[in-house]
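Just one chain follows, in the form predicted alone, and it is written as C-alpha cells.
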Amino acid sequence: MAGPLLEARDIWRTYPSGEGEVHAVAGVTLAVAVGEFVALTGRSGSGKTTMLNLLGGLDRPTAGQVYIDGVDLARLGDRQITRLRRERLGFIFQSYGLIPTLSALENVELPMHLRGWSWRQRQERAIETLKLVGIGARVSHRVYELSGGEQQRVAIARALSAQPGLILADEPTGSLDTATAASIWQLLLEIVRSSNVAVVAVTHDLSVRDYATRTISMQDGRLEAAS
C-alpha cells in the first residue's frame, strides 16, 4: 500500500518570547492521503496557519519531520523546497493572491509558466481549470471585475493548474458570505473526488464539517478532537 501523500511526525514550532518560549505548534502528528479533504479548525491564535506553513515548506519546524511524497523536507535546501512547492503543491489564500490587472486566464497561467509549459499547454490547461471551477465564461475578465467568490474560484483554478498532488488552503472562505463559502467548500470536495489530489484547509468556519472528509480541531498548537 502506498504511504501518505503528506505526513507530519511530532512537529514543533517554537518562538522565543520575553518569558521563555511560545509553542505555536506543539508535537503534531498528521497523515493525509490522496482523496482526503482534511480541515483544521480552531480560533485565531490556535496555530492553524503556522501548521499550514510547516506542511507546505514555507517555514521549517523547530523539531520533528514533514514528508511530502515520502521526501523529508528537512533534507532539502531552499532551492529544492521551492521546486517541490512549484511542482507538487497548490496554495489558496484568504486574500486570493491574484494580480488584479491580469485576466483570470493570465493569473491561472502563471504557475505553468514558471514550470516551463508551452503557451498552448498553458492556455488549454487554464481554460480547462477555469471551466472546472465554474467560471469558464469569465476567462477574459480582469480580477478587479470579478466578485469575491469568483476571485476565489480563480485562485482555486490557479492552485490546480499545474496539476499538484496536494492543495493547501488558508482561510479560503474568510472573506466570503455564507452562501458563497458553502459553494467554495463544495467545490473543494468535488475537486478531491475528481482530480486525484488531497486538500488540507485551515479555517475558523465550522460549516466546513459538512464537506470535509475529516475535520480536526486545533487548540494551543495541538490537534484535538477529530470527526
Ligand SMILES: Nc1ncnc2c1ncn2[C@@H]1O[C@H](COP(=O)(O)OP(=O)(O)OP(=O)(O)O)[C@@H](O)[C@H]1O
Second form
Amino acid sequence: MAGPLLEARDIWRTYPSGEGEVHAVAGVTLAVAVGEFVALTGRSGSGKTTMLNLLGGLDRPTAGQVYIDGVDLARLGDRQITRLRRERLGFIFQSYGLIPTLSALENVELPMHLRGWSWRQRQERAIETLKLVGIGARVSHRVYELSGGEQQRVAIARALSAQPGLILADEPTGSLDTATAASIWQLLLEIVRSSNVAVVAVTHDLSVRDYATRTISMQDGRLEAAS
Ligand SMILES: Nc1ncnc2c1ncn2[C@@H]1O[C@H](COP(=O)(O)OP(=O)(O)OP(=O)(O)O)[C@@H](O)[C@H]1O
Ligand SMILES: [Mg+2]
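Could you give the coordinates for the form predicted in complex with this ligand, as opposed to the form predicted alone above?
And the full complex, kicking off with our chain again.
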C-alpha cells in the first residue's frame, strides 16, 4: 500500500481582509490513512471548515499541496477534481444537503446515479447502506418526514453509498442532541472499522474524543496537539 490516503503538506489559505490578510489555514501538515477516524476540533473561526474544503478539493490552497491517493490536486483541473470527488469522496454537511421531497432511498441513490451505476445496483446498495446506518425501516419516507437524527443518518448513508475512500464531515452532529450525536460518532467509528475508508470530521463537540481514533485541535489556522 503506497502512502496515506490523504496528505496535506504545509497548506495555507489566505483571504484578503480590510487592512491585511487572514490566514484561515496557516501551514497545516497532516496525513490520514484508511481505518482512521480523525476528529478536527476547535473554536468557531479556527479554520476547520476552510481546512475541510481544502482537503476535499472544494477550495484550493494559497500555498502547499493536498494529495488524495498520492495525486496532487493542484495538478488536476476543475473537471478532474469534480470527478475525483465523485469517485473517491463522500461529504456530510451539518445542513444534511438532502432533497426534502425525495425519499431517503432516492437521496442515497444520487451519488451512485452520478457514477453511472445501474438501477438494480443502486437499489441494492441504497437499501444496504440505509440498513447499515440503522434506518432500514424508513427507506420510503420522504426526508421532510424524518427527524433531524434520521436525516443525518440518511446524509451519512448517501456519503457512504458510492463506496468512497474518504468521508469528510463538517459538524455532522451540529443540530443534534447529545445522545443522538453520540450515536452518530459511534456509527462513524463502526464505519471506519468495517469498511475500507477514512473519516475526517470537523466539530465543536469534544465528546467526539471518545470515538475518534485521533483528535486534533485547531487554533488560528494551525493544528495544535494530537491525542
Ligand atoms: N470566504 C472567506 N472570505 C474571507 N474570510 C473567510 C472566508 N471564509 C472563512 N474566512 C475566515 O477564515 C477564518 C476561518 O473560518 P472557518 O469557516 O474555516 O472557521 P470554522 O473553524 O469552520 O468556524 P465555525 O466553527 O464557526 O464553523 C475565519 O476568521 C473566517 O472569518
Ligand atoms: Mg465551520
